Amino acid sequence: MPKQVTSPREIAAKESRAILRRAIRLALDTESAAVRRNTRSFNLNRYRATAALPDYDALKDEARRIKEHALVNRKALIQRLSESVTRNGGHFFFARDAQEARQYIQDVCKRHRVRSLVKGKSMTSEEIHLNGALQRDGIRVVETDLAEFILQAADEQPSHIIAPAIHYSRERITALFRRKFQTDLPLDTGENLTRFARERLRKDFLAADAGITGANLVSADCGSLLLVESEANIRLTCIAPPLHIALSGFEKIVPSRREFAPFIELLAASATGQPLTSYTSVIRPPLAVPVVDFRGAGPATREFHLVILDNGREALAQDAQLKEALYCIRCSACLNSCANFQVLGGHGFGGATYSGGIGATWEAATTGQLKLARFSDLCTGCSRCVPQCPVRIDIPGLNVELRSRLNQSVPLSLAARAMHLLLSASPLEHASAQQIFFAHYDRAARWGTLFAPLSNFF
């Protein structure tokens, strides 16, 4: 018999499954206990916070309506936002992809001779791999969110949307800091670890030439940013350096600041279980406050740049089955409520940037590679996440659609065809032999009873 030739698509599918298996094993070995403990804490806090909202369901309906309207009118809102930012004295740039966004930010930093910059937590900057590009230009990049500071020290990617280091226990952080920073300071409590990070970061804030942030929402009418945080590091990132660059996907744009209101209530309750996050800022940059000369570089004026990113979002917006992923407000309630995520965390149940059930659609859309959504297989469709989502996204439905497309992207094997002929009465299914077997387990059992000795042998 001639040797069967494996197609590139089949090879890619096998490789993506192998990578997923390795990530799962690593997560089970080193991260599960911390992830389970931390997600359960988030869940308890969220239950209390949402129960205290008398109009919780009405807020969710309003938030979804705002997102739907903004998505339909996205092109007009982007144009209006551009005019608002320019009118305020800022600079606006629309980036079609990650390369354009990186290049624009790099050019701005080069013009300002930026040597060091501070960053607020931003999944969008992770999406475009911004840190590495800036570091290759010789710029020192400092993550100022405590969890991101931990991961930068460990040289690891985030594993959660709002708690990037959720997979770390306090003991592992202590060992990391002692090894990375060569210190004998007492680091055996959360308070000591926080104090250590704060004292190091304060110097970086005062020496920074630029600050980069994301945005929870952006208002098209006046160019205001909503920034929600727990540590005040984002405020310092906006205020301490003279140059502020904000990076956001266009799905964060809403018509006006009035639409911020329901999201402020829902985001705090859904994300951290607080009535209001510790620091909730609505700013309209460039800020009308003087620049304090911490760096000894002489007088400086404030400059602001807003980079709005497409990077697969427009294609997602035109996808009838997947477009509601753009309603996501990055609260992570779906991750915390997911039984599989509670065990694996985002390194096992996630991609290079986005994690959890909602992350698979985002990973496929922003990379343009469907195979990178393979971790959608880990969504069991239990729907625990759906009532927890503040904008009512049908996350299991997204993952069913992704799995269907993944199956159709790989030619059917001979084993799958044989299994389909034996067990299925439906049209030919694009699925593996294993998937077809378990989808028609009742028929397999009936066949098995007819040939019991042979079935028992197998």
The other form holds:
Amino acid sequence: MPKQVTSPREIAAKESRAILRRAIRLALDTESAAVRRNTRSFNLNRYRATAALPDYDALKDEARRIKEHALVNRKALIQRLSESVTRNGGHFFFARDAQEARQYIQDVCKRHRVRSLVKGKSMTSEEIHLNGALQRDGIRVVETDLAEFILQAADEQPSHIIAPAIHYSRERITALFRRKFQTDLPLDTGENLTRFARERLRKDFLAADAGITGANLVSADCGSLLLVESEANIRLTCIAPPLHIALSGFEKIVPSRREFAPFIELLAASATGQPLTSYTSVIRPPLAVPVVDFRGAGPATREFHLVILDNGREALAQDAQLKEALYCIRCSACLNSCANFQVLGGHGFGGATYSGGIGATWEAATTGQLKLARFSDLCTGCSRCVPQCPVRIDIPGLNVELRSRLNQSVPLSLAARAMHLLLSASPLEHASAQQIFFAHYDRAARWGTLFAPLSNFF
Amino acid sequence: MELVARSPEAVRDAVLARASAKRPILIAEPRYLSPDYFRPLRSEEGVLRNPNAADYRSAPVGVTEAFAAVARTGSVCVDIDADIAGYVSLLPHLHIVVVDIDRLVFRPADLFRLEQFARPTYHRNFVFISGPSATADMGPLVRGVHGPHELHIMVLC
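Complement to the form predicted on its own: the form predicted in complex with the partner chain:
Let's see the whole complex now, leading with the same chain.
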């Protein structure tokens, strides 16, 4: 029995190896079994789906090329997008950091006297800690993605990019809902749990004053959003409330709607392992379809705001070694295929927002704190994720780079200096005593041989 | 999915058979198909003309057209701002979608390759619908979450 129960929030920011160890303990004790089962099913489905794509490799090349070009041309694309959104009758805002993004969204909500809002799953909104800020303004914030709904009830950070509650077994969800919602309704099957959440959330959708979504891609030529989902919660979030706010990092911008094409099948195959998920929306808000007065608030006109976020991305784009991370389309194939992730999930192998091997760079870039990439230690460099990545990111390469920077940032310990003196002929490198020992194992072995008679004597 | 003859009466009969006793039925006015296809259906009892908020909340069946269908992914493409299709394809338990076989393409990318797609006004707001709403977040796969629990495609040919 562990002496004290750690909550996932406490170990979200992994600033030190000590916190990382506690996180690993938590993950192994309570989350590992569910993560193992769920990543396995993601993997089996992905193998099938990608094998069924007649041009899987060509799609990957095309997707990579689009992302590379878009990143080079980011300044022009952002400018073009802002013009398109304005031309469509929407409002465009470029937020340099999380604080600016939150403030803008809070101001829009205040102006509209928003009392309750519904949210589609958005990792970017997790990244800027949006919910807390809105709740402090007295707004009821309802996460409508069922996994996010679970996490909101549990007050936990996501443990996976597309299945944020991947660490929850059906049994643990039942126990959580019983405790949190104090209900006697039957909650002992997936159907019952889903029905319970659906009935609660349907009321919230129709009563909401605003909807907040992310975007899988955004097109600069006409301000279209690509939104991929299965539960229909994003479709409802976009259409039911009169006010729609979308939040996206600038790395999601591509030149035109035509560039959505390769990503549509590639994302579905890589993410959930389906030909397509139930709903892939291509929309250009504000929608033309009239607002139905579900709220009983009288007639309303639609309003749309697009918030495009930097928050460390520009610095990342200028970082020759790490900029590749910006090509990520958040499919999670790398997480599911990773041996360490399969055992730990993203609470062990991840930070406050982003998880897995790709998450270390994202966590460091969006927080501006290199030390929060400490969980990159869990990448063994085996490179099993590389062929799974739809945009061919060298994730182990990113982690090698992060670790080398992390090591440089920590002063050498006395033990490490001693070990270096004893074993290494090369110039002093930043590493722990343990790492130096194993890096120069052959020399250590020679010392060992030298002293063998001595140890035999004793 | 079923194949239906290209006649308004055949569409009416197929929809009524599928909806069985469920009423009311909501219909979105088609933008690409001839409006004639839904005309006989509109005069049936329990088919609503101008639904209000309460009707949207309770109607169990919605009928829309699709402007395209995608063979490889089993998808239909619905313009959500064609009349009230955005709601009709989303809120009811059963979504029946009617698409002409001439509108069939093989892959999603085939639609984006069309010359017209570069025009900003061409299908401003649409959705590839590839099944009923579904989730695996509660453990096993569950069909029927916030959108339709059932998707039925009628292919006119």
